[in-house]
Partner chain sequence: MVEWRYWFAENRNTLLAVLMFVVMFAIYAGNHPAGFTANVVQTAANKATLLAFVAMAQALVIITSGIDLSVGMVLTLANCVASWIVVGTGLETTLGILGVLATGALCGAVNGLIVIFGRLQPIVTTIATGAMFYGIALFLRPFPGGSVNETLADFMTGKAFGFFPMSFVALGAVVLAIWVPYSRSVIGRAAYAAGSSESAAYMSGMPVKLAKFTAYVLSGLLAAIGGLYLTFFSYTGEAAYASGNTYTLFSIAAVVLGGVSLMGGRGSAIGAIFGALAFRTIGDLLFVFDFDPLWQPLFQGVVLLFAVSISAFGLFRVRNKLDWFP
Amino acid sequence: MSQQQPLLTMKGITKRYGGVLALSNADLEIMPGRIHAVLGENGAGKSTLIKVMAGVVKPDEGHMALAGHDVSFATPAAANAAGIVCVFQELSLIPDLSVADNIVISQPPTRAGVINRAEQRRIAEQALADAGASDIHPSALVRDLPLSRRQIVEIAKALARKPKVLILDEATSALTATDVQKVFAVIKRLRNEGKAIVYISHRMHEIAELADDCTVFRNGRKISTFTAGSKTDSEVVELMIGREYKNVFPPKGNVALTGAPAIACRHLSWAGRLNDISLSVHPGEVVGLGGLDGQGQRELLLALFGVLRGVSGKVERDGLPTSIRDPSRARLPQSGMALIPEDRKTEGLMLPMSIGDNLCFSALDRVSSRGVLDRGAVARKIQEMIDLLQIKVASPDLPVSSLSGGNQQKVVIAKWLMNEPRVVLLNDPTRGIDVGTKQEIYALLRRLADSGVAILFYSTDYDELIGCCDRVMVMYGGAIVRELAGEAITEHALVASALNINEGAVHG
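Can I see the structure of just this one chain, in the form predicted on its own?
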């Protein structure tokens, strides 16, 4: 490492939440002009660490120094003013405001006490250009942007504050592949300008491409700091999870594709985004949806679950025609369907409510009689789900927002398993989840499949499609362009199909 002085130093940082020790005597040094990856499972202490840096959380013990001077931030605004800016995984944008309004919201430019709209637009345009997103219009409403574009606006908002230390918490988890490369270019440019970057990601290939230094946390403690590239991926993962990393994906089952499919669609089309899609998923089968992001995979899942209006074509359950016109009908016992959404924060959970309430919400009819809850049944089902998914929780009465990202995702999945579904639709369920929790989810999916549940699984991770799925339907332009099965599910075949090019041409 460089002999120059750290730009940001943290010493002996400890933070408790009730009886839970989120950070224990944690140290970290961030050098200028370097990208420092902070690694660890969800619940390892990473989020608490960056919240302390960013002035969101006040530590119980320890101190911080910025450029050699002791600092303590009572608010995020104070941290921003000192040059420490964080892009959190949970977006802070206000949907009903414009992109420009969001970018300057903390310090709007004024003239004679009135917001200077021309200057605001100039600042927003510059910030968007700095983020590699000049194609986003400053006047666009945030609510009209897809999730990947909102993430870019969040990054532009951070860059507008001219950070000395930029903290990126899973900043690429919602981005398309094209936007990821743009963000990488921005991060490398900031490093070359002497900025310090704190980078949190569960995607090991991103760490390999970007990081100069790495620090691993586990159970609230710093385990190791090392130069990027000095350890193999397996060695890093073993530091993170505290055990040998092997058998990432459980063995696949031998599914007999006899009898009627659990769910099938015939010639499904919608609004130019879905084009004549026909597929089927049998009981016990895990079928993947592949392809580049934004090729209709999410819309297909929404259409099958009754979310979209104006869908043409036919849907069958257990070989019989069905009409699922809305999600409430999809979740009924006769339909037996569940949808694990893309964004757990806004689509899957009610954050201020308790863990127990979130778990029970979709299954109230199963734990009540004539509108009266059976408290004993509720408690038993909650504990059953906590045990089944190994949700790390001090009490089910705590707000679900108090859980780590991985445990929140487990709650989303457990909420739907309360209904004992026979068809499970998953929309990129491991996005932003640590490797240990991913393994648990993979094992759960295989157990569900082995019990006869039909699973349709969209993932942006090729390894997941290869490791989890019995068949993969690759989508391009809202249509299925190729079906891969068994040994034919390879990274090469997935990439070639996702680009809708002939594999022979790739070899040639």
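If you're wondering where the values come from, they're calculated on a predicted model, not measured in any experiment. Numbering follows the first chain given and starts at 1. Each form is matched to the other, and the largest set of C-alpha atoms that superpose within 1.5 Å is called the rigid core. Compared with the form predicted together with its partner chain:
With the core held fixed, the Cα of Leu373 is displaced between these two forms by 2 Å or more.
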The other form holds:
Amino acid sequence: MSQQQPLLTMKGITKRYGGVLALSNADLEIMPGRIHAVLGENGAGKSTLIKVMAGVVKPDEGHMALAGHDVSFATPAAANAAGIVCVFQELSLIPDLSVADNIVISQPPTRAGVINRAEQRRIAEQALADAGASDIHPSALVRDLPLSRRQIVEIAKALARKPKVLILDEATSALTATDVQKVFAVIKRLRNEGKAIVYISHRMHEIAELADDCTVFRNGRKISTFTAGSKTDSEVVELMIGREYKNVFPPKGNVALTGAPAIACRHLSWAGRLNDISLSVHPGEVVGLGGLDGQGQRELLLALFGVLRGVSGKVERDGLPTSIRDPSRARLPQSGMALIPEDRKTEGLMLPMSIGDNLCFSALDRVSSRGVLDRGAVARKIQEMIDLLQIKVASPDLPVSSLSGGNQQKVVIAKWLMNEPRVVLLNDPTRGIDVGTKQEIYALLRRLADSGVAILFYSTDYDELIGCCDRVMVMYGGAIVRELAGEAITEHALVASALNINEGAVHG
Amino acid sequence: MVEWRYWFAENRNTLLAVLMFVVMFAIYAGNHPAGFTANVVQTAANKATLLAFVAMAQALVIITSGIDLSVGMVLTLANCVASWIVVGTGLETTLGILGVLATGALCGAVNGLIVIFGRLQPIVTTIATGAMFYGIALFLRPFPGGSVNETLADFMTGKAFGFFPMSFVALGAVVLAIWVPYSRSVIGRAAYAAGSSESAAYMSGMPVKLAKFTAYVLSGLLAAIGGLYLTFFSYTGEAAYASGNTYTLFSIAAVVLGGVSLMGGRGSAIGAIFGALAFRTIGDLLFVFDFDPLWQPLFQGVVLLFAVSISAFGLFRVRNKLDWFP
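Having displayed the form predicted on its own, please output the structure of the form predicted together with its partner chain.
So here's everything in the complex, that chain up top.
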């Protein structure tokens, strides 16, 4: 440890939301020239901690000091002005403005009260270059950029503010592997320039690569701060979940695959983004979709669920040809399909509505007769699902937005389980979710499979594909390039086929 | 991609509005018995300018993802105020004009303060304040009457250099004085940001409240300029309820025709102006083709619906149904 003074000190920070204690008497010291990883399950208080740092929420108790002087921020703008800049998990870009507009957004260069476009352009180009993304055009509209590029713009925007303390909250969750490496290089350069960096991620290998110091939070309390590398991964995970970290993945099933596949497609193609895809999933099977992000995995799931138009090829359900043209048909008992979408906040949940309402949306016909809801049945079903998935709720009448990310995801899954689907499609269901909840989701998937449900599961996490799936289809450029089964599903094989190179090349 | 493509992408809706107006006006002028003469242009310009001011007013608020249903009533109120005070000597007239503009800005400020600090829905707030503004207008002019400085009125509705409609000069001056600086200022950018994603704008530390307030104030101001122009055309003040409401509804139609998104964050006041011009031309097309005036509302509605659906044609090409939802 260096003998330097900490750049940012937080002491005794406490924050309550209603009756819930989000952060309790938390201390944190951030050193200049070091990367400080903050770890914890979702709902552990990390997000609140960062929001306090960045001036988004005011703490109920405690104080903060920046370079030895007491500070308190009323607004994000005040924190920015003091040199604390946060790249939030939820993107803070304005979709209808250009990249350059967004980068200079809080302090655009002006001349006589009017924004100086030439200067703005220069700043934006510099910031994009600093973020290793000179290929993004400053005049492009943000809404025309893919998610991964937007996240880079978000980072460039933070860099343009010349931060002393840079907070990255799950800033790499939507990035492709090449972009992650670029961002890592940027972060390391900032560290060498003496900036303090607070880094939050659920990906352990990212933390292993970047962090100098680690602090673990659990249930709103700081549990421990230690130098990176002084504890093993499994020790760290134990600190995070507060119980012994056993095998995360449940044992795989041994279901005999007989009869017709629950769902199968033949020569499926769509708009040049899906090319001649044939696959089948039997009841009781968990089949993974692997590959680099954006190789058509999402589109495949959407196509099976009837969201895409102009799909060619055949789809069979229990061996019978079907054509599902709309999600409202896919969910009917004769189709019995469910899709857990990628973005729970926009496609999975109606955020302002209650937890109970959200749980019922896909299964309203099961709890109503002749168009009238049976309130008793609704309440029973809701409780059943909350128990089944162990969703931590104070009351099902609270808005679903009040739940932590992991519990929100459980609501999305539960809402479809209420429909008793026979085919479950999942689109990266554990992104941005804590270890404990992940473990519960894995166990749930296996239980579903054991009860005869067919599961098709896209994940960006190789460990998940290895740990959960009976077979994995690796996609590249909208086509399935490799099928791996059983013991052949290794990280090595997944990476190699994801890059669409033959395996020998990786050894070399 | 090259630079101009980005520029085109950003301004596509506005350019479409301009194109639509040009096409409609060409049909109009080509079939008008008098042809494309200075008089045809001037008549059309005078009729369209009023709506253009109100459409600009509406556009400013809609860009922040609000809506101002009081613009027509602000126009009516400004008309009634103007019929009292925009008279007399040059100095008196000037003070009178300033008084009318201040009235409009004040109306806008009231709307803005209630929407921002009262956190009420803009749609309900402005229905209520609109009724209030009309009430005041009725109090000022229970019966049509009053007068205006006619020298000024004739000048403002006449021709510049003997051929160019003066009302367009005024419209252009207002665009240069209000819209151009506004759209290039930090406040203006914050207004777009607030309409596009208010939470992201707040998190980025933008002056969201100030931007919305400014939008409402400018909206009131522009509607008052519209009211002033109405007085120049009519020489009188009248608290006309139906015409106030019509202006409000037409302003929304014009804004949509002008490519301003009702969701906020997209479009420009320039687009709204051309939307207004196009909308007026729709009405005039009828006379050119010698239809019975009884057909006008029906015809206007059909053409409007058709024009608005042009922008929806893109939805047929959408192959991922999720793209239907903004």
